[in-house]
Amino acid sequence: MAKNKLAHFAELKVFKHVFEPSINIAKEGSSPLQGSWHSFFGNKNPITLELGCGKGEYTVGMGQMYSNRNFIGVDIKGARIWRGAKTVEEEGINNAAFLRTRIEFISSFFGNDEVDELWLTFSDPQLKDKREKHRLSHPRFLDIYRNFVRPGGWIHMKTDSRFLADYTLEVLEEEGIVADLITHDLYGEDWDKLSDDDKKHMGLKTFYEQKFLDIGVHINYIRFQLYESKQ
């Protein structure tokens, strides 16, 4: 396991898609990667993001479903990480990349309207009260993410934590935030309240998600758009 573990990070430093720069250049708050994603990808075409992408199945899958869109999974673990980037560099799959850093640095790597949308996937819902400011729901991260996304842009969040959707909905009404779409059943009796588009990408499910579903877990989903601070 060390071994396969070992070859799977050598094999990420040498692929031109995974970007991992060192701690110190994302606690400076500023690095090269700002406001060059789209030179990178050689288009004008939008940018989602994806916060905590694990294995990096929607990264991936929507990359392959959308090809006029770019899509960039951000993760901290590079032995998760590699699973994705392992399947875009095999498949030639050119509008996906990779970012390995710690999402509290987030707005060090992504210039002033640069991103289009934000997925938030199956997030830690940090049960402690302790831990609230880690949450990614949090007013801290909001204001995180007004740095880089346009405003108007979209933020989804996906979760099997009824904890973590109450908690983001408590959030955005502080925050004078109406969320478009709501569901607590995502794939019950609401699935039929969703466009065939939103279909089309819900389809796609991360592997502790499908174990989620498996054992009867409902999975909750969020949709807002996020604009400048009520403050």
Ligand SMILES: C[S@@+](CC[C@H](N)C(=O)[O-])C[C@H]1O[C@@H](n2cnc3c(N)ncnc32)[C@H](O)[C@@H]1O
Given for the second form:
Amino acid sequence: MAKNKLAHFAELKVFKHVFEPSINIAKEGSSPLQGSWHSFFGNKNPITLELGCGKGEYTVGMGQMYSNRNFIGVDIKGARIWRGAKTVEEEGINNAAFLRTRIEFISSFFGNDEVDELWLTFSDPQLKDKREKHRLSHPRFLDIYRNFVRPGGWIHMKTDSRFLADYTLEVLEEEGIVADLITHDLYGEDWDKLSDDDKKHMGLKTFYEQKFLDIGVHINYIRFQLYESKQ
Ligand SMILES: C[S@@+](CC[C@H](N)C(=O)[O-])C[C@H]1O[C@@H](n2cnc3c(N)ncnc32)[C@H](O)[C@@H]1O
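Please show me the structure of the same protein in the form predicted in complex with the ligand, now that we have looked at it in the form predicted on its own.
Zooming out: every chain and molecule, the one shown earlier first.
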């Protein structure tokens, strides 16, 4: 393993705003972190989770933009999380944290209604049929999110993948969920339909988003609220 990577992993262990629970705890279905996030942040401000945050550009950027909210980036890759976590440390950002775990086990770490909103930023589209249940908008994930996102909490999906966007819209239709906003070209003519507040944070670009924009790929954005499961 590269020397830098080892140093970064060692640093992750000492950052107070990075949590790296063991896989055994993740699989248990509950952990001491459940219900603890507001006391960690020292306030009762709403919590936004970014799932598959990579280097954390969104989590960090939103934290800088909205001091009256808290942000947690979740990813399994420590080397990526380190980038965002280092910025949080260096810039003394006190409303952003990172959780290193598999998203499949995310409800072990959050209590009922503890989370106000979710961002899915450039999630892997999982193109093969046999990988369908790994798509982060698969019904099984929506049910996982219902365990900790407050009823009516917003779910935001930004993706370069028209395939994943269309799949997500199909799932929403099956679940009887009507999306509040759908665009297949966020920065095209739909941009002007956004409110000023939406434009403020939607203009933040993640690492993958910038890569796709640089090669002319259109960005899909879908916003919806989680209702009760139909079962
Ligand atoms: C395509 S990258 C996008 C990263 C970032 N959101 C961006 O836009 O730059 C997808 C990220 O999701 C993470 N990821 C994929 N599946 C995951 C899972 N099951 N649990 C945790 N992280 C996952 C990967 O490690 C990767 O960092």
